[in-house]
Each structure stands twice: as structure tokens, then as C-alpha cells.
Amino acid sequence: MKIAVCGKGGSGKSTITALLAKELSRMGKDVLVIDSDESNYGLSRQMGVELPKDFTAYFGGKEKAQKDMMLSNFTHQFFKETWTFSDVPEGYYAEKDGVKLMSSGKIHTANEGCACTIGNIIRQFVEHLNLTENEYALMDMEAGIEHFGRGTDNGMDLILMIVDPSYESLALSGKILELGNAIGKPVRFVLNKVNDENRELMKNGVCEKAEVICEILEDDFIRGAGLQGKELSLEMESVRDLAKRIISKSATK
């Protein structure tokens, strides 16, 4: 299964991609996260491994890439066949307790230019992706809506938006179900950072026919953690819960 796991900017979606491939990890599923958030350089120590290279770079970097796009009118095909998870070259990605770790890319100097070629690269990707039923792809979105029109969500299974307790994040969930509504992806919503004064908020606040499917509390050890950059380590019964909705595929239906 291939997942999307978005929302706006600080909701949590690192957090919670890195808490729900490992809690697969331990139920026995080979996991891929993918970082696709070209401008935040936290999920790898969240995962606990170094920052792998760029996989753009296996396609001769952000600049060669651009001109086979431009070549082409850009309609570049950078992958011919299917790929699956043993298929990703050594050294794109890093991995720790069975899960892998790559990134499509990252904006590293100014002036650089728009991320673009980054993601059309690993929006190809996901579409060539081959999965067994034992497998699992978290990929890691940049925050906001742009991969909806980038055209990444359209070779996912499930949109999997993080919530927290902002007005802005309750307004963009109407938005993101519209979106996966218009590629026909099932959208399914976490409500992140939930305690006894917020709860009901957001449940009344989040967008209308939404599907709550989990509820993750907040926790001191999560924010000390992404304050210091540190691995998350711990085990929620919250994430262990989700995690078995998503096996069962109950949260796709």
C-alpha cells in the first residue's frame, strides 16, 4: 500500500509517518518512507538514520535532470519499468530496524530554482513503485497542497491528512478531501497534539464527512524529541492502532 501522509505546515506529519513505519516495522511489513518535503530536514533523525543521498541524484542531478525535462517538452520518462523496494540503489537510501529511508531531494543552495524537476521525478517514481501485499510506501509530503497539483497523490492507495489543533489546519482539511475526492483516493484524517481542552474542537472544526480514523495525544516525550532532534523511539497505542486499521485495509474502505 502506498500512502500520503500530508498536511499543513507543523501538524505533525513527519512525526507520525516516522511513528507509523516503525510500528509496521514491528508488526513484520517491510516499510519505504519517502521524504518528499524538499525544505524540512527532520524525518531522518526522527527515523534515526542519517539523510540519504538525494535520489535525484541517480538521475544526474537536479540541473541534468531539468534539461531532459526541457529536451523533451517535458515529457521525460526517467523510469521505462516497474520498480520495487530492493530495486532503490545503495546509498539513496538509509535504513534502520527494517525500514528504509530515501529522499527525492532537497533545496540545498540559494537560487537553485523551484523544486519542480524533484518532483516529477518521484512522482514517476510512486507511479512505477511495485508493491507486494507485505509492503508499505509512507511518503512524506511537503506541507500544503501542491503535490495535489503536482500530480504525487495520483499514484497513491490512501491520503492520510494529519490534523492539529489550528484554525488553519480544520480549514485545509475541507480542502484536501475535495482534492482526493476529485483523483478518487479515499482521504482519511489523524487528529495529532489532542488533549482534553482541544479534543472536541477539532472533532466539531474538522471538515464536514470527515473520517477520523485515529486520535494521537500529545506528549511531552514527542515534543522534547523534535525540539532535539532526536529519534522516536517510543511505542503509542494510538499508532498501533492505526497501523492495524491500515493492515486490515478497513481504513481504504
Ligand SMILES: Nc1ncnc2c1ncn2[C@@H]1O[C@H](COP(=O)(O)OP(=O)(O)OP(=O)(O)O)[C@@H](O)[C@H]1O
Given for the second form:
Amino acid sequence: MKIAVCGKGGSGKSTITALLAKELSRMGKDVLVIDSDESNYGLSRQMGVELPKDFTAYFGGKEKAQKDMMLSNFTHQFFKETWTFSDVPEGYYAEKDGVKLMSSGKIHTANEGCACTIGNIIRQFVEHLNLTENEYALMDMEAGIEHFGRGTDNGMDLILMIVDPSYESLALSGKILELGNAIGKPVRFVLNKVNDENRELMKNGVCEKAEVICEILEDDFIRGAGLQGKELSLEMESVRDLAKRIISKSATK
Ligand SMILES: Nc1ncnc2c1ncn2[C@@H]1O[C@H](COP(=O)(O)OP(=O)(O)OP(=O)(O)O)[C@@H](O)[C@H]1O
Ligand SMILES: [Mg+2]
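What would you give as the form predicted in complex with the ligand, now that the form predicted on its own is on the page?
Next comes the full complex, and the chain you just saw is listed first.
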């Protein structure tokens, strides 16, 4: 199953991607985490590994890939056939506790150009990725909704939106549901940073037809790890339940 983890900036996408990946792995699943956020560097730290080499480098680097795209009038196919979990090349992923992390690519220098080529390669990658029942790909998306515009979500089986306690996030829930529905993908919602004060406001503020499948409490350990750039090594019952729902497919029914 391929799962896109999306939401507003700072809502907790990377945090929940890391926690869920570790949980799925503890449950005996093979997990590939795809860092598709070209701007933020946090996910590898949260997973406790070094940031792997940009996947774009496998295709000759961003500049070459961009040229290939332009010469083909943006139709260039980077993948000729389907890829399996184990086709991700050595050197392009980091691994810990049974979870592999790959990175689509980051913006490294000023004036290097936009991230469209990086996004294009990773979109084609997820479309060509063929997973078995025991394999899960979790894609940590860049903030906002551009990935829907790029078509990255077309290759996904489930869109998981992380909603944090902010008006913007609650308002975005309706747009993400609309975009997910438009491409025929199940969209499910995770309320994050929930506490006794905001719980009811969040439940009432999320869009009307939202299917909320998990609530993750505001947590001191997560906040501390986020502040200090530490690995997220905690286990949470709510995340365990989320993983179970995903595995049993009740999350997508
Ligand atoms: N349940 C939680 N309790 C407390 N703090 C949290 C929780 N979830 C996330 N955070 C904190 O919120 C901040 C943002 O989290 P995170 O980086 O995962 O968000 P993001 O959506 O990936 O952000 P970006 O859009 O920048 O990639 C971090 O400092 C993180 O530690
Ligand atoms: Mg992030």
C-alpha cells in the first residue's frame, strides 16, 4: 500500500510519517519512507538516520534530468518498467529498524532552479512502484497542495491528511478532501497535537465529511525531540491503532 502523508506546514506530517513507519515495521511490515519534501531536512533526523543521497542523482542529477525533460517537451519517462521494493538502488536509501528512507531530492544551493524535476521523478517513481501485501510506502509530502497539482497523489492508495489545531489546517481539510475525491482516492484524517482544550474545536472544525481515523495527543516527548532534532523513538497507542487500521484495510473502506 502506498500512503501519502499530507497537510499544512508544521502540522506534523514528518513526525507522523516517522512514528507510523516505525510502528508498521514493528508489526513485521517492510516499510519504505519517501521524503518528497524538497525544502525541509527534518525527516531523516526524526527517523534517526543520515539523509540519503538525492534520488535525482540516480538519473544524472537535477540539471541533466531537467534537460531530458525539456528536450522531450516534458514527456520524458525516467522509468521504463515497474520497480519493486528492493529495486531502490544501494546508496540511495538509509535503513534503520527495518525501515528504508529515500529522499527525492533537496534544494541545495541558491538560484539552482525550482523543484519541478525532482517532483516529476518521484511522481513517476510512485506510479511505477509495485508493492506486495506486506510492503508499505509512506510518502512525506511537501506542505500544502502542490503535490495534487503535480499529480503525485495519482499513484497513491490512501491520502492521510494531518490536521493540527489551527484554523488554516481545519480549513484545508475540505480542500484536500475535494482534491482526493476528484482523483478517486480515499482521504482519511489524523487530528494531531490534540489536547483537552482543542479536541472539540478540532472535531467540529474539520470539514463535514472528514473521516477522522486517529487522534494523536500533544506530546511533550515529541515536542522536545522536535526542538532538539532528535530521533522519534517513542511508541504511542494511537499510532499503533492507526497502523492496525491501515494493515486491516479498515482505514480505506
Ligand atoms: N503530537 C505532537 N505533540 C507535540 N508536538 C508535535 C506533535 N506533532 C508534531 N509536533 C511538533 O510540531 C513541529 C512540526 O512537526 P513536523 O516537522 O512533523 O511537521 P511537518 O508537517 O512535517 O512540517 P513541514 O511542513 O515543515 O515539513 C515539530 O516541532 C514537532 O516536534
Ligand atoms: Mg516535514
